Structures are given as C-alpha cells and as structure tokens.
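So this first bit is one chain, no partners, the form predicted on its own, shown in structure tokens.
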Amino acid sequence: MLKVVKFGGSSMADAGQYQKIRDILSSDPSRRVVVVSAAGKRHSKDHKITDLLYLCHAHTQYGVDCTGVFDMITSRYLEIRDQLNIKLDLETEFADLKRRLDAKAVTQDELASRGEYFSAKLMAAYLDFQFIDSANWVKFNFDGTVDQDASYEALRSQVVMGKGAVIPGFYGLMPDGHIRTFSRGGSDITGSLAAAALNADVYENWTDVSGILMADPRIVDDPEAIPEVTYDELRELSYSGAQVLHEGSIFPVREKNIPLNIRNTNAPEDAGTLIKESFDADTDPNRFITGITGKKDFTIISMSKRGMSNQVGVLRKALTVLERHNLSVDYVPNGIDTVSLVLPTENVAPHLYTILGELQQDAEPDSIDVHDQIAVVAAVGRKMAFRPGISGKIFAALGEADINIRMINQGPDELNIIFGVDNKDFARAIRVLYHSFTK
C-alpha cells in the first residue's frame, strides 16, 4: 500500500502544523510520499509567503527595496525551522537568492516558487524523509504542458524505495532549464502527478477543511462534507462554480484509476470526502442530492421564432454568431418555438448590442429578449432522473420560499438539475436547497 500525500498552505503555516503532519504519517505508515506547499496564512492578518515572494519580485522589477518583505519570508521560516530544532543551514540559501533577486537575475516563476522549495527543504529535514526537488522531475513542454512520461519515469527513477519523500509542489523545469510554476494552487497538481508516477493506492489532499461541502460555507452555515463523490459529479460541482479542487490535479490520477481521499489536517480524525470514478451502490440510499452550488451574474439572450422546431439551422446560426465574438455558451435550454443562450455577463456585455443585431439578421426570430442579473444554481446528484421527485421537490421548496425560477436545465447525464434565479435571490435559494435535502 503506497499513499501519496500533499498538504496545502494551511497545514504548513507554522510549527505546530508540522508537528500534526508528522503525528499524521506516523499514524500510517503507507504515508511515504509528502507533497508540500508553501506556508499559509496562520491568521487572517498574516501573509501567504507566496504572495510576498510575487510582492518582492513587483519591488525589485520597479527599483523599490524588497528588503522588509524578504525578511518577513526568511525569518518565518527559521522561526518554524528553529521551534522544531532542526539542523538545516537555510541561512546561506536565503542569502544567495536575496543576492540574485537584487542583481534581477531570479525570474517571477523561480522566486514564487521558493515558497514550495523551502517548506520542503524544513519537511524533509524534520521527518528525516528523502527531499525530491521537483525541478528534477516535473519537465513542462515548450507550450506549458507536462510532458507526463518523462515527468513519471524521472520521479520513478529519483525516489527511493523505503525511505519517505517530500516533494515542493507548485513547479517544474522547462526544457530550456528555467522553472516554471502552474497557475495558483497547483501544489495540488504536483500531488496528482506524483501519486499517477508512482501508480499509488490512494492520493491523499489534506487541508483545512473535512472533505469537500455541500454548499458554500459563506452562504450556509456549517454545511455537511460529501462522503463520496464521483469524478464527473465533482466535474460538475467544480463548473457550477464549487471552489472545489484545481482542475488539473483531477486527471493524473483520475487516469490511473487512482482514489482521491480530501482530508483535514486539523481533524486527522474526520473521513473526508472520497472522490473515485464510480461506487458500487450509494452508501446512503435517501441521499438525493451530492452537492448545491452556482455563480451570479448571467446574462440570458432568449429568441422566438414560430416554427422553429421545424426549421434546420436555427440554433447553429445562433451559436455561430456567439463564436464569431470568441463566445462560449454555458447553457441552452430550449422550448418547441424559442431557445435561450445563457452566458456569464462580463463575457457577453462588451458585443451585446452587436450580437442581438447579427441574430437578428442570421436567425431571424420573431422576437428577441435579454435578461440579466441572473444567478445559476446547480443541484447535482448521481442519477438524478431516476429519482422521483427531485425536480418537485426542487421546485416546491423554491416556491414556499417565493423564490421566482427564471430559467431550467436538465442534462441528459442524469448529474444535474440546473435553474435560474435572480440575483438577489441566490444566497438565500442556496439555503433553502440545502436545508430541504438535509432535514
């Protein structure tokens, strides 16, 4: 049994969180391959080191003094490396790259990854646990891609069979030799990467959070966390607009068939949430519904046209237009005689005008309306359709709560059922969802 294991921010933020990471591996030893991110917030007033390596690169590409912000990073990780007592001399690396980043010979991507790079370093130290620099391993394309064979076999080929490693997340090496990081958060995707190369039982994220909610906890207080969740059905959480997980760090492992396990650092206790491809039947059987989330602010272009469902070509003459200004569609839910377009409001507003008169001329409708300051809000589920009175319900608790539908959508994927409300009344058509499928 091998179980690959990456801790965000949070978990890293001081000395006492290293202390729970170490009490967690120890209390499995399957745990040997440690993914690590670098130092969170340990307050909601303090920094993430991250952004002040980004505050200290904006100083030094603007000739201002990044002396101050430096300092902050360095002393915060002696400060942890010295409350634990270990013997790593992180001194001299910290002054070599204050050195180069004064001389700008340090790119944003090296700087910023830093953070990943010493957290490591201190990890590894204290756990006495192999330390594996992703930039040995993790090789990205010219085009900003990773080339995942050779990432595989040089991780295979690095690790040593035994002894525990701790890996940076966050970046890689380009084929030229310059670092490279992923977007924001992709700790999570060097985590993915590293349980696919090494083909491990289960990937393991832990954060600050039991396992995945079922709906945001800003709206509802204290949400329950999902026990089990499909990948497509976290697919569909993560579209709708669930801050769920980094989209990249589904597919490696999703690829190798491998389990993804969120668990919380902080309650090492708590199951979390367990995401796999399928499950053999649900664990509980009166669990309609997997997760309620949405995002505001949509605009809806709705056409009429008698006899549209007789007519060929109307909706590609529609959808031709929207690509002609480099437009997706998130929905179209239709009717016999009108079909609607349903887009993100920011995306849609700079062409509105000049879209409604090329539909005009292209489609032909009898009539056109716009709607915006609408909100979409998903309800998903596995094997929604086959449920008797899902949508009823659905439709019933909104109407006692007279919340006004403005627009649905069921895909035939049996995962969702998707509706629109007007902005002002998302917030509170969340809860009511919510608290109608848990009572």
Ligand code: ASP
Contents of the next structure:
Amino acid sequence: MLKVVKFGGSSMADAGQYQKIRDILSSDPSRRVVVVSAAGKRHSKDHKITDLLYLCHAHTQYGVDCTGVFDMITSRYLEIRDQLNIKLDLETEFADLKRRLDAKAVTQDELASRGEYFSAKLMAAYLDFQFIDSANWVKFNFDGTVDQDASYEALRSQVVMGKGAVIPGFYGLMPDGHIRTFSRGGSDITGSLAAAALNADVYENWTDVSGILMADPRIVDDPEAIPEVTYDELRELSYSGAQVLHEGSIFPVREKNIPLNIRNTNAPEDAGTLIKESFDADTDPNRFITGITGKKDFTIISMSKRGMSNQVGVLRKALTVLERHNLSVDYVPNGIDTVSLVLPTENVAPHLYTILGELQQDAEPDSIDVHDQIAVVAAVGRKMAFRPGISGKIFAALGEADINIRMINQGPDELNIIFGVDNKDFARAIRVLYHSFTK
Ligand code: ASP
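Given the form predicted on its own, state the structure of the form predicted together with ligand ASP.
Now the complete complex, all chains and molecules, led by this one.
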C-alpha cells in the first residue's frame, strides 16, 4: 500500500504545522511519498512565500533592492528550522541565491520555485526522508505540457525503496535546462503526477478544510463537506464556481484510476472528500444533490424571430458572430422562436455593441434583448439522473422563497440542473437549495 500525500501552503506555514504533518505520517506508514507547497499564510494578514518570491523578482527587474523582502522569506524558513531543531545548512544556499538574484541571473520561474524547494529540503531533513528535487524528474515539453512517460520513469528510478521521500511541488525542468513552474496552485499537479508515476493506491491532498464543501461557506453557514464525489461531478462543480483543486491535478490520477482524497491537516480525524470515477455502494442514497455552486455576473443575449424553429442556420450564424470575437458561450437555452446566449459579462461587455450589430445583420432576428446582472446557479448530483421530482423540488423551493428564475438548463446526462436568477437573488437561491436538500 502506498499513499502519496501532498500538503498545501497552510499545512506548511510554521513549525506547529510541520509537527502535525509528522503525526499524520506516523499514524499511517503507507504515507511514504510527501509532496509539499511553499509556506503559506499563518494568519489572514500574513504573506505567502510564493507571493514574496514573485515580488522579490519584480524588484530586481526594476532595479530596486529586494533585500528586505528576501530576508522576510529566509527568516520564515530559518525560524521553522530552529524551532524544530533541524540540522540543515540553509544559509549557504540563501546567500548563493541572493548573489545570483542581484546579478539578475535568476529567472522568475526559478525564483518562484524556491519556495517549494526550501520547504521540501526542510521537511525531508525533519522527517529523515529522501529529498527528490522535482527539477530531476518533472520534465516539461517546450509547449509547457508535461512529458508524463519520461517524468514517471525518472521518478521511479530515484525513489529508494523502504525510505520515505519528500518532493517539492510546483516546478520541473524544461528541455533546455531551465526551471519552469506550473500555474499558481500547481503543487496539486506535482502530487498527482507523483501518485500516477508510483501507481499509488491513493493520492491524499491535505489542506485546511475537511474536504470539498457542499456550498460556499461565505454564503451558507457551516456547510457540510461532500463525502464522495465523482470526477464528472467535480468538473461540474469547479466549472460553475467552486475552487477546489488545480484543474490540471485531476488528469494524471484519473487516468490511472487512483482515488483522490481531500483531507484537513488541522482535523486529521475527518474523512474528508473522496473523489473517484464512480462509487459502487452508496453511503447516503437519500442525498440527491452533491453540491451547489454558481457564479454571478452573466449577460443573456436573447434573440427572437417569428418562425425561427423552421429556419436552418440561425443558431450557427449567431455562434459564428461570437466565434469571431473569440468568445465561448456558456449556455444556449432556447424556445420555439427564441434563442438565448449566456456568457460572462466581463467577456462580452467590451464588444457588446459590435456583437449586437453583427447578430442583427447576420441572424436577422425580429428583436434582440440584453439582460445582465444574471447569476447562474448549478445544483450538481450524479444521483439526480433518472430520478423524478428533483427539479420539481428545486423550483418549488425557489418559488416559495419568491425567487424568480430567469433561465433553466439541464443536460441529458442529468448530472446537474442549472438555472439563472438575478444577481441580487444569488446568495439566497444557494441558501434555499442547500437547506431544502440537506434537511
Ligand atoms: N506555492 C505555489 C502557489 O502559491 C504553488 C502551490 O502552493 O500549489 O501558487
């Protein structure tokens, strides 16, 4: 049994968190491969090390001395080292890095990657685990994708059997020998790649919440965590607004059918959320909605034309207009003689009047209406499929709360029910649904 465990920034923020990690690892000996983020915030006013590293690089680019910021970074690591009594010389590497930085010889990506690098060095020394530098196994192609086969092979050849390993997240090496980082939050991807490379039984992603929550905690008080979610449901939830994992972290483990478990470093007794391709037995067959999410600020462009249903090509013409402006459309609800295009306002607003002109010219509708300040809410749940009455319950609950529905959309896979409401009703709609389905 092998578990690859990844700890995010808040789990790596100070010496106390390092101790929690050690306890988590010693409570389960199959947790042998550890992927770490850079130190995150210790409290809401604190700074993430990665942010400070980017800031430091920006200073040097403009010829501004970054010693103050650099010292903030190094002192975080030295403090953790000294509080935990770890015997490790970091000063020499810090001094060398600063010298190269002052000489403008460090790229932005290389500097940003040092947060994870020093985290991993420190954690490896603390746990007496092997340190495996991601520059030696995560191999990027020139186009920024990862060469999975070569990377997997390289990691497998470096892991020493019988000894635990600590791996820095977030970066790898380009074919030309330069360090490259993933986009922000990318240590999740490194963890997923490591789990796939080593054919782990589970990929545990440890963070500071007890799993993916059923609804946004800024909207619903103390929402329950989702115990089990499929990859397809997760995709729906994140597309419609829930921020959980880095998108790129799903593919490597999903491809190898490795379950992904989100856990809480500050509450290790909680089971968290388990993400798998499918679930055989249902732990809670009466829970039809897995999660509720959504986003505000959509624009609906509605076109109506008498006899539209009998005409060929109206929709194509409308979509071609959007394509010309490089806009992807999120939803296309339609009626017999109407069709609506639903897009995020921030994308469509800069071109709105040109687009309306082109739609009028190309699709020749009788009228075009534009509505903005629309929010889209998605109720996601694999168990809704082929079960009558769920949408009835949703719309009855919204109706009772006097919330007007501006649009309804459901795909034939019945994985979600999506509807539009006015922005002002967004939070209330989510609360109403949450409470009517968790009772
Ligand atoms: N440290 C990087 C960031 O802040 C990557 C990560 O933590 O996943 O984005």
